[in-house]
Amino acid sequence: MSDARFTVLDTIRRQLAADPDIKPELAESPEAAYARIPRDYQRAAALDHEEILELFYDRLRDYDSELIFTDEAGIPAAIAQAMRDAGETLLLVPTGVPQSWLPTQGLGILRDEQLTTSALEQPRCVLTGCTVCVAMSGTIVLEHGAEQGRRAATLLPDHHLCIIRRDQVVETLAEALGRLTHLTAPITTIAGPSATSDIEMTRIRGVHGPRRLTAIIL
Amino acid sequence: MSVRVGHTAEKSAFPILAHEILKDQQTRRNVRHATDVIRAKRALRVEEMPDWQELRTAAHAIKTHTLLHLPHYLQQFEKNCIAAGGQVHWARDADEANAIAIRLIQAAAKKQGTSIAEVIKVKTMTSDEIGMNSALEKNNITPWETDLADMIVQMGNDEPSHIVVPALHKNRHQVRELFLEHMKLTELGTEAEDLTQAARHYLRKKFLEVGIGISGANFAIAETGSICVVESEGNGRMCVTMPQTLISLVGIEKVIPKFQDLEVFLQLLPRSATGERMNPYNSIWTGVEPGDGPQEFHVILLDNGRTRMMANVRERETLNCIRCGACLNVCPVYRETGGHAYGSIYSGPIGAILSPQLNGMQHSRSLPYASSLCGACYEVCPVKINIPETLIHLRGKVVEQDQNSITGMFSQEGMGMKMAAHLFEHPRQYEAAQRLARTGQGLFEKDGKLVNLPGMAAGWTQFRDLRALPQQTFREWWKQNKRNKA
């Protein structure tokens, strides 16, 4: 063990040691205390599941997200019909994606079997479905892997489609969060396309991120 | 220990560099432009938040928790990141968590096979804090800025003025000149729109290419050895994806015990800080995932001054911050001066707590009173530090460093004071010493107001009123109207 590592910890340790008005905290374990932390904040829906979706599309919208609605055997037809109007005609597809998702004509599909980084940057289209999104703020978690890619699969193109399944929808971010069910995957929440406010506070959407998202609503 | 805060060791005090700035119109109006917007949008998105205070009052329970059991925590974290492959490194201070970074980018430039050490970094205070930059130039390591504001303050070798938005105090116009010198373009337009595709196109390759990213971390998750970092841009996510090898620099008090937690702070630090209801990205990774982005991953964990405010709870509650910057926005003080003025990469109302203590108060002495106390850093607080109470307490512990140091021993206000105390102590003399006040002071009267009086007495009169004292004080009216009734 490092001298610093055994300095910090010791300092920490000495210092709490010597602010008498906190004796019974130190001498409690940590999770007794963490059990007490107050909670009285919205943690649950307060919604139905209909008004929740239609907030969730309101904040959507609200990032000039592009919404296509259809169900489960019309997702080809929507990813058609969405690279068509982008005038796009390569789809970068993680390894995942199940081929019922896909048109069978008129779009080449690159599948990311290991990509190299230059191969990634061709497509400016990418398609992945999503774990949970939070209708509060209009956010799409990632937990990645499978159907979802790896991080710069969503990261590179320029356009990200999104299959979003309406039950995968939830009011709050603590619902969305316990979702998570292998919370040591990466994780990537998005919010509208990136963005920047860092000159005079103008608000400029796509900096370095995805400037364009489509969600698949099934 | 050599504890470093960015230069704070070689600025002059708050007083002189606020009258420099208070000079520059356009900085000004700059400045409060900036904070007019955001101001505007916090308020909109915090309105709409019924439970706002609740979650104000968790977060503030959680850093309180964290912070009284610290060791635990940071154990923690350091056991479950590396049993997801990562590496974590213990630093005191500033100089030695920059030897291990130019260690670790050098061996990793060389395992790479790169001639040329080149870093991409995402916007972290915590590396100006320790001025990471300059550390690296000195080892031939090219550190590239990639959040926006950031790589326009690195353009300018100019200081961070704001902790969200550093660049705040310059506008478009002195923007585009830095990105015409700097991207070598010999054509630019002077919208935001054009000058952001510009940052955008001229990162794209060192993105691609550099082998090592640096980052900060919002949160450092004990529960799962996870890292979260914060932001709009997607210069974060490219950071922390891209490269090979990742090196993230975490405050010893970014920990947080569980992934659950999040959902209060995700939810108070973008709209506290930006007025967004969810800022566009959140990276949240543990150790290396075989397949997808860094194999390599370093945490260096940074204490640089902050285990010596762990000894009382004014001081241990500064650590609560998250770096949202909503004090700076509302503060009276930094809309009229902005952040270079206190001398520290830590400005405004926070800046002026955590940069004296983080200090040990040998610099930044002056920004305790860089403050009229009224409270709004307090009431917009996202983890509720009570920044007007420990300004006091800070100024109470400058005050006793100078009484009990030779030179404000015989200081003019510690002799003012003494004299003052001995006076109260004294009531003939202190009726004598009012009387010969009365006599001198007609030299300062205009008006019935003192005016340019000596010494540093000045520093009150060139900016305030001061009443002349009275020709009768009440004593000496009672005593004369007492015996006349009688």
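Since the structure is predicted, the reported quantities are computational estimates derived from the model, not experimental observations. Here the rigid core means the biggest group of C-alpha atoms that line up within 1.5 Å when the two forms are laid on top of each other. Positions refer to the first chain, counted from 1. First, how it differs from the form predicted alone.
After superposition on the rigid core, the Cα atom of A33 is displaced by 2 Å or more between these two forms.
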The other form holds:
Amino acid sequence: MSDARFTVLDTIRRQLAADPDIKPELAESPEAAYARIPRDYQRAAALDHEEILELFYDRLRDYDSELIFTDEAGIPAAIAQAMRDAGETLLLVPTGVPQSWLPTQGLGILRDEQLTTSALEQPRCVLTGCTVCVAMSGTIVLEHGAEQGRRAATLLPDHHLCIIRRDQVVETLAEALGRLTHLTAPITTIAGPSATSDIEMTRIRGVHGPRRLTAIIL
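I would like to compare: after the form predicted together with its partner chain, may I see the structure of the form predicted alone?
A lone chain is what you will see next.
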């Protein structure tokens, strides 16, 4: 057995206290082991908030995301513009999305009242909010609360419109994790439109989710 493998397995045995040959006083508690983890990575913002926002916008543009800047009152017009530009007419929305966000004419609105998978595939566009965004990596994080809908509803449509408030953007992943409230539930992290180059190094969009992402920044 290699030294590295022995070290890993020995550490696991000690953590779980599964080896009867290990004395109880040598078995470290999970709390003590967690407290002993070195945390020498960046855990707080080093930039001011305007710089953080510019970094986030740059990351989104690098990922071929579309950005629309507006205020609360301009959300319906921004949604209508994004869908008009994409040639889309049917919008899927979670049940918790405020009615004030939605355009009042020109679009079909489909509320996700526990729709079947086949029904979720009919709209080509879905609208959600988000929980937090990480500027360093250009990542949008969904906890799938009332405004964010079910995970399936954010993966099946081809175009994702996401409402983002400026105060939801932080610099580091550590800060973002501190804002999550449902740490035992699945989350979705989004870094631009879904794409992969795994097959013959050819970039293909839409393999794991929407191939188009529009960030509506308030």
